[in-house]
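The form predicted on its own is given below as one chain in structure tokens.
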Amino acid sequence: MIEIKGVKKQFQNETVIEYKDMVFEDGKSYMLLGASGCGKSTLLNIIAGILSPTKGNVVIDGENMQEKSQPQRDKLRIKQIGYIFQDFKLINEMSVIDNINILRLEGINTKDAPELLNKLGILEKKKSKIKHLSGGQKQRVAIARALVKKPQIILADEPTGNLNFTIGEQVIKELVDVSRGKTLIAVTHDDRLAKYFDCVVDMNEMTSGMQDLVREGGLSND
């Protein structure tokens, strides 16, 4: 279970986002839906321990992440959280399988990589270089890399942001399917994908501060 308690994030430009308390239950899939700038991606980064809240706490399975050092949070993210980045963060000159096997340097067992690639329909591309793949194929590699460590928590930041709707919809269906039994939190602005998730969280209603500036035309980032 992930609990968000009194979390506020203030940035150096004095932008402040305040989040209402939230609970993400084990084994459910959540869509964080909202306009650009409402704090969706920021929340993912706080849960992952990439960003620290200015105030408040993130509690994962009873452990307060704010009581841990940054190296401890980094270790937890590497071992227990699968993060799917919007820009993939793949190495273009390396093959699909090598982009996954590189996790072995962090002590992660990647023996299940072929099975995951097969479930995602790109096993035949395992020896292809990333630079030769389509956007949808790259996203599937990013999903496989995040899931190979068998995390209980999967965070996906705009997993369809670089894809057209038809391909994006298929990727979301595959992501939800391979994530069953785990806690999946996905950020998106496309409400057409809501039907594939157990719960939809309207982040426009769950935050204050930043989105008010967005409505006034002052910001455009998450």
Contents of the next structure:
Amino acid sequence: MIEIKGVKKQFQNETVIEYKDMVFEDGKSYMLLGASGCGKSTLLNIIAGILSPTKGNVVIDGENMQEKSQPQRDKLRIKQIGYIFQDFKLINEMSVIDNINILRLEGINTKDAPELLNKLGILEKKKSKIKHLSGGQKQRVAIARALVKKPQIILADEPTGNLNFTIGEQVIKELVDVSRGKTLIAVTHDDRLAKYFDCVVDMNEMTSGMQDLVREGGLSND
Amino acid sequence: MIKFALKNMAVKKVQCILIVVSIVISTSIAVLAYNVSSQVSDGITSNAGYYSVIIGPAGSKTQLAMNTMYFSDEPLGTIPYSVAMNLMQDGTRVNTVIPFAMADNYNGSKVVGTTSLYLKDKSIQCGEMMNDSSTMQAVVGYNVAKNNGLSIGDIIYTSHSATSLDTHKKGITVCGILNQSYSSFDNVVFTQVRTLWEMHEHEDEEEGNSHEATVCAVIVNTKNPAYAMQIVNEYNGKSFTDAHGDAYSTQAIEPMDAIREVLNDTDDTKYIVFVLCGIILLMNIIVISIITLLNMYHSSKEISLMRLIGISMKKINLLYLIQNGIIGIVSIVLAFGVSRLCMGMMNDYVSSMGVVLNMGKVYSSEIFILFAVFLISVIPTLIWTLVMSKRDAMEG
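With the form predicted on its own already on screen, would you show the form predicted in complex with the partner chain?
Shown next: the complete complex, the earlier chain at its head.
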């Protein structure tokens, strides 16, 4: 379970984002919906321990992340959190499989990578360099890298941001499918994809109460 | 970790090769310059203390010393063998008297006529030392035997000069081969001085009229330094005419004095080489540091990416240390190999100065240079990763 408690983030340009308290339950998929700049990605980065909140706490499974050092947060991220970045964060000059095997540096077992790549339909590309892949294929590699370590929490920042709707929808379906049983928090501005998630959080209304923002079953597409 | 480091290097192979090439070039020059200058200087000094006095024809004392001890340059001329004979009878002041004559050539190697005393500090690899009471025997230097495929019992035919095709009719039998000494002795053929006289048809004169026989120099070891000074005074600037009316003028030198003059020059050269080595090393530090820092700068995005997916800075540090360490080790090994290869190519040139470069000779300063280069190739990595660890991962 992930608890967001009184989190406030102030950036160097003095932009301030204040989050209402939120709770993300284990095993559910959440879609964070909202306009650009409302703080969706920032929240994911705070949960992942990449950014530290200026104020407030993020508690994951009872452990207060703000009481941990940066190396401890890095360790938690590599062990328990699968993060799918908007711009993939893949090494272009390296092959698909090497981009996944990079996790071995931290002792992560990546032997399931071929199976995962197969499930995502890109197994035949495993030796191809990232720079030779399409946007959709890169997104699938990023998903495979995030999931190969069998994380309990999956964070996806605009996983369809670089894709057209058809491919994006396919990627979301696959992401939700392979993330079943885990906590999935995906950021997107495309509400047509909401139907694939258990819960939808409207980040534009962060000042409202959490229960008001979440509608079981997702938003309608119209 | 090492496997991943190698893969990461393979991805940037052009960049890695360029770094290795630049390090190899600059480092091998520094190591080569240091080693050659040191070996040349050491080679010249190693023989200087062996002899008390050298008596030879009047002229350059450096030329006399260099020719007699290192076989470099041409002999100044000749003096009568009677000078040696007179000194041999001076048992009060003199321990040993060694005649020295340089006349012929064998396939580019100089032929020296002397006695076994001249080679008393040299060890024989195979065969035996020449018999001073006999003639037509030769003890050949290690390189002469190796380059000409000589073995004991072989007969060699000498000529008047390296360019002459006209060899003497009489052959000399190889009776011994010297061990490798990494000195000019490796490149010389030694025979009895009488052999040279026989070859030049002096044998009749030697038997009946010893004053006709000549040598290029007479090397004397005295019982104490005072006697050496006395002999120098006696023979220096001495002029005389033999029974046949041939006029001679001699000089006598203490080899250390003559060598000291040469060493003053070589010490200056060595000093210049050391300064150049220092400049090259300084350039090494600057160039390698800049290259490594540029390399790390280009890797900033990659480092940030790894940090974002949760790879710890400790592991990232280690990864880049391994990468740059491998580059450093490969570079210094290649630089060492290249420096030795260049030494092999330079050997022909420096052997004319009486020094044979030993490719196996490694000075502690060379190890220091190589170690410094290795450190230079990894320290910027540590600095850069330290800088990166202070930055926010999102900055990359």
